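Single chain ahead, by itself, as structure tokens, in the form predicted on its own.
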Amino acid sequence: MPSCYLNGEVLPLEEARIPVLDRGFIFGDGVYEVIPVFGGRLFRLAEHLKRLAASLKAVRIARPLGDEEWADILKTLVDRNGGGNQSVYLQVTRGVARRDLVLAEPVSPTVFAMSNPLTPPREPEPVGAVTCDDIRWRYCHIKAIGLLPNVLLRLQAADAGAYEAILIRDGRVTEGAASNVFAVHAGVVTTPPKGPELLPGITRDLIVELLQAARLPCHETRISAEALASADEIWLTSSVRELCPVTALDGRPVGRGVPGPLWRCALDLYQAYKQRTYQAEVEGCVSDLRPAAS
């Protein structure tokens, strides 16, 4: 039985309980993070915790723990669940209180974390996507737990036989229902800029960083719906699916209908980064175990 963390205690997931008056349950009043784990090590943890802190600040929930405390808790949880590759889900709600929109007095946040096994694909499979109106609220940079619009958009994509819904607002691409979006035109990679309309994805930021470090043309700029439709390549990024090629959009092939060469280049850069990061951590652990020179 997998273990979870709830309000200071590590316990079997099936035994975890929260009161029905928790504001996360009643109002969806909370934020979350999803953190991949490779080889028992939390991937880009500092970046995930920075985004969590930004979400908490935006919704005016006090940070319940510091970064070192988060790191200790999550590492303990990963170890208790067997190490290896996992996907950690971390959620903070405003806490338990009488049902009212405005709290009469502060309450303690509810902190919950769990993990599931993660099997990163050796070769991400191409997927289809459809474009949909972005029906979500105006603060999408907050990783909030109220995901009903995202659920409905994913259902709309599934009804059309597609994996993802790519969202359009005022004629421009924002992001996917559960991913960030990249497009390629004539060898130039673009992705929508950060702002309230989209979540600042950790994998998205890493791909931009890696492409720019490799001196490949990559720009954060607006992408029109028309430009998306004419793209040579389209990619989706997320912590769990990593870097996924879209080969069909609204039932029509993207480019030649197969994963493109720049996607392959970006994937190779990403996998090499993962390998370097993992190897550096392993070498650090080994050096820590070596006896000091006398």
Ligand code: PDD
Second form
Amino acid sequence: MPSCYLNGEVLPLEEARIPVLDRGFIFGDGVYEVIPVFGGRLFRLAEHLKRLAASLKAVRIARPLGDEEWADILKTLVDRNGGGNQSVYLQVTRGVARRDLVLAEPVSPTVFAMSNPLTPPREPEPVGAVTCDDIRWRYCHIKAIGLLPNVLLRLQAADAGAYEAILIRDGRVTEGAASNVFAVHAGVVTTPPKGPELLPGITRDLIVELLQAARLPCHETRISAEALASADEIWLTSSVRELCPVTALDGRPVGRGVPGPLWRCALDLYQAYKQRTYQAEVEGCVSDLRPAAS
Ligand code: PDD
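Starting from the form predicted on its own, produce the coordinates for the form predicted together with N-(5'-phosphopyridoxyl)-D-alanine.
To see the whole picture, the full complex is given below, headed by that same chain.
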């Protein structure tokens, strides 16, 4: 049985219990992170913890733990669950209190983390997407646990036989229901700029960084719904799906209906980065184990 972490304790997931008055359960009053683990190592942990701190600040929940404590807890959890590839889910809610929008008195946040096995295919599978009206609230930069609109949007996509819903607000692409969006036109890659309309995806940022470092044209700029419909390539990014090509949009092929050349290039850069990071961490651990020269 997988192990989880709840308020200071590591225990079997099936034994974890929270009170029904937890504000996460009653109001969806909390934030979360999903952190991928490759080869037993938490990938881009510092960036995920930074975003967690920003989400907590935005919803006015005091940071329950410092970065080193988070790292220790998450590493223990990954080890307890056997290392390898995992997807770690971390949630912080405002805590347990009588049901009232405003807290009568301060409470301690509820901290919960669990992990699921992650089996990234050797190569991300192409998917279909549909465009949908972005029905979410106006603070989409916060990774909040209240995901009912996202659930409805994913159901809408599934009804149309597609995987992802690509969201349109005021005629422009914001992001996917659980991913960021990239488009390619005539060899130029674009992704919408960060702001309250979308989550600052950790994978999104890495792809932008890697493409720009490789001197490939990649701009953070608005993408109209019309521009998306005429894109040569569309990609989705997320920590668990990595870099995924969209080969059909609203039932029509994207470009030639197969993953495009720039997607291949971005994926190669991403895989090479993952490999380098893993190697550097392994070498770091080995040198930590070596006795210090006397
Ligand atoms: N979601 N936008 C939304 C709305 C998301 O929910 C996600 C990821 C992303 C991609 O962010 P990142 O690259 O940091 O994973 C963008 C996670 C995986 C989830 O909710 O399960």
